[in-house]
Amino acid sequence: MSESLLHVDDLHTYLGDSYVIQGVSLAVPSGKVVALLGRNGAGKTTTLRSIMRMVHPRRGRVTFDGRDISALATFEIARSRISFVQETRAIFPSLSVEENIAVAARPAENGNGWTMQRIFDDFPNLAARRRNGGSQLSGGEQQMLAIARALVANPRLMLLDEPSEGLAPLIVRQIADIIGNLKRAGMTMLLVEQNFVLATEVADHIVVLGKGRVRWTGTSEELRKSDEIRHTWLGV
C-alpha cells in the first residue's frame, strides 16, 4: 500500500463493560478507499467513532497525515479535514437543505473545492429539493444530503458508515455511483458497508473485523476469492 493518510494502531475500545475493539490496526492511503466489512457487532462503527474520539479508546493511536490526533476533542479532528458521514446521517430536520448544506460549509486548501454551487451541480436531486426542511425528505435524498454536507467540509478524508444502510436497491446505485465518482477524483475514503457489492465495487483494500478484531486484509479480488473469509466473517 501506499503512503498512509490515516494510520490506527493497536485500538482497544470499551463500551461500557463490553471489550468491543480488540488492538484494531489499518491503513488508508492517499487517494484510495479502503472499506472495513464485517458482521454485525464486529466492531465496526465504533472503529470510526472512535478514530472521530465519539467514544475514547482506553490505548492506541491515530495519526491522520502524520499528526498524532489521538487526544484531540471531536471538532478539532473534524477542523484537520476529516468528514464523518454516520449511519444516522444526523442532518437537521427543522433546516432546509441549503441550510444543512450552509452550516457546514469550509472553504478548500487549495481554493477550488467544494462549493454549494457544486453541491446542486453534482447532485441535482438536493438542488430541486433546496428549500424543503430534512425532514420533508426521503431516505435517499437524507444520505445524499448528509454526503453532500460532508463534502462542502473540503475534507481530505472522509469516513462513511453505512451508507446504503435501509435504501432501495436503485438508490444503493446512485450512492454506489456517487462514492465512485469521488474516488475517481481523489477523495481518500474510509467506507462501513454491509453490502458486500457495493464494498467490493469501489474499494481499493478490504479489512474484515470479527469480534473486535482484524481478522484478514487484502484486495477485492481476493476477497472474493476466498471462500473461507467470506463464511466464517461475513456471512456471505
Given for the second form:
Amino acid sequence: MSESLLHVDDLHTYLGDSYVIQGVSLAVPSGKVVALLGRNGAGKTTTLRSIMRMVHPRRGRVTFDGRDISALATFEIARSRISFVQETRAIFPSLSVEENIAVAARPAENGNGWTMQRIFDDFPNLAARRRNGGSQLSGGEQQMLAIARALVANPRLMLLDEPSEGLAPLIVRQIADIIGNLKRAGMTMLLVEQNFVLATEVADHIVVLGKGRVRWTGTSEELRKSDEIRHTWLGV
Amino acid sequence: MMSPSTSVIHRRRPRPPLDTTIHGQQMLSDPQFFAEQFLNSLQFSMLLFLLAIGLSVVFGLMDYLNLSHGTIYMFAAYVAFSIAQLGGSFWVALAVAPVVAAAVGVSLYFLLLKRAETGGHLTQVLLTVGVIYMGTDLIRIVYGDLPKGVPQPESLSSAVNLFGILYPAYRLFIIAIGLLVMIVLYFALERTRLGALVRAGVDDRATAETLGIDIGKVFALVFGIGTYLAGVAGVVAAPVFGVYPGMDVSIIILVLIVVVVGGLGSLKGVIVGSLLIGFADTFGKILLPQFAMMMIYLVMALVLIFRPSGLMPARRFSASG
Ligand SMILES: Nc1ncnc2c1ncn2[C@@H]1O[C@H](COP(=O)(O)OP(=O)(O)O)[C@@H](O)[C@H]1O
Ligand SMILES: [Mg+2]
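Since the one above is the form predicted on its own, can you give the form predicted together with its partner chain too?
Everything in the complex follows now, all chains and molecules, and the chain you saw is the first one.
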C-alpha cells in the first residue's frame, strides 16, 4: 500500500459534539478507483470533507503523494491537485457556466491536460450553455459542470461524493460513463456512492463505512457475494 | 462620549431650506426646489454607496460585520483636512488620503480585526465599536472637538446651470465620482477574473476554497479596495459636511441600513439601497423634519417585511449537506 497516492490514517472528526468519524483509515492506490460505501449518515461526506480540511479532524493524518497534507488549508490541498466534487454540486449561482469553470482552471504541469476548450469539446451540453448562469442548470447539467470544474484543475486525485444522487437513470448512465472513461484514462478516484451497481462496476476496491468506522474492505466481487455485509452496512 | 458630536450630526445638510416657515409639501411643488433636492439626494446616495460597498462585500465574502468601516471614512476626511492645512490642494488630498486610509484600514484588519473572524457577529460588533470609540478619541486628542471646514477645490466652487437650475459644481462632481465608481465596479465584478473570484467567494466561500482559490488573499484585496473607497467618500464629503469627531457614527448607521435594505454582498443591492436611503433621508428631512430618521427606519422595516434578505441579495448556495 506504500505506493498509494492517498493515505488516510486514523481519522477522527467531531461535528459539534457528535463523534462522526471514529478512526477511519483508507488508502487509494495511484490509478485506481476506491469506492466508499455506507448508509445515509455513515460519515462518507464527513470523511471527504475531513480530507479537504473543510472540517478539522481532531486526530489523524492524511498524506498525498508521500506528503503530509493534514495541516494545509483547504485551498492548498486543492492546489496540490486534489479535486472535490461535492454532494451538493455547489455550482456558483452568480457565475456563468464558463466562469464556474474558469475560476477552477489550473493548467496541467505537462501542458496537455484539461483546458476550457477540451471541457467544452467533451461536454457539448455545457458548451451550449456556457453563458448561462449557474442557477439555470438542471440537476444533471449541474453535476456535469461540477465534474468539469473538478477536471479543469487537472487533478491527480478526484473525490466524488454521490455523483449519481437524485438524477434520472439516463443521466446516471452518462455519469457512470464519464467515471468509467476517467478511470480508463488513469484517473485516481475516491468515489462515494449509494448506487451500488455503479460503484461496484467501476471500483477496484471497496471500503464500507458504518457509524463512522470502516466495517469492511474488499473487492466488488467479494462484496457482491457477501450478503451479510450488504444487509448490515448497506441495506441492499 | 459621543454626545458633543451629536449636535453636529445635523450639520450634514449644510444648505437649509430657503425658508423654513414654508411647509415641506409646498416646497416640493416648486420645481426648482424639487430638482435641487433631487440632486442633493443623488449626491448623498453616492456617498452612502462609496461607504456601503466595502461594508457589504466584506460582509458577503467573510461574514464580517465591520462597523469601524466609518472610522476609515472619518480618518480620510481628517487627512484631507490636514493636507489642506498644510497648503495642499483638494486634488492632492483626493490622491493621497484614500491610499493612506486603505493602508490604515488593511493594517487595522490584519493586526486586530482578523482575530474576530471566527468569533461571530456579536464579537465583531463589540470589537469594531471599540475601534470606533478609540478612533473618535484619537481624532479628539489630535484635532479637538470642534468641527472644521475643508475648502472645496477652486475649480469646482462655482454653480453650474443644469437645465435652468443652478447647482453647485462640486456636488455634481460627487455624483459623477459615485457613478464612475459604480460603473468601474460593475465591470470589475462582472467582467474580470478577480470579479468572478469575488462572486464565487460571496456565493460559497468553502467551495471556492476547495477549488484552490485563496479567499483570504481575495479578501485582503477587496478589503483594501473597500477601505480605499471609504477614504474617497471621506475626502469628497469633507468640503460639504465638514469634519468632526463622530462623523463616522452619524453616517455608518445609514450605511448599515443601506446594506441591510439592499441585500448583503451584492453590488446591485448596494446601489438600490443607497438610492433608496439617500432619497428617503433627504426628502424625509424636508417633509417631516422631526421624523426624518423614523422615515428611514420605516423604509427599512417595510423592505424587510416583504423581502427579509433585502431587495437584491447575492444569490447564495448552501454549502452544507
Ligand atoms: N453539522 C453537523 N453537526 C452534527 N452532526 C452532523 C452534522 N452534519 C452531519 N452530521 C451527522 O454526521 C453523520 C455523518 O454525516 P455524513 O458524513 O454527511 O454522512 P453520509 O455522507 O455518509 O450520509 C450523520 O449522522 C449526520 O447526522
Ligand atoms: Mg453524504
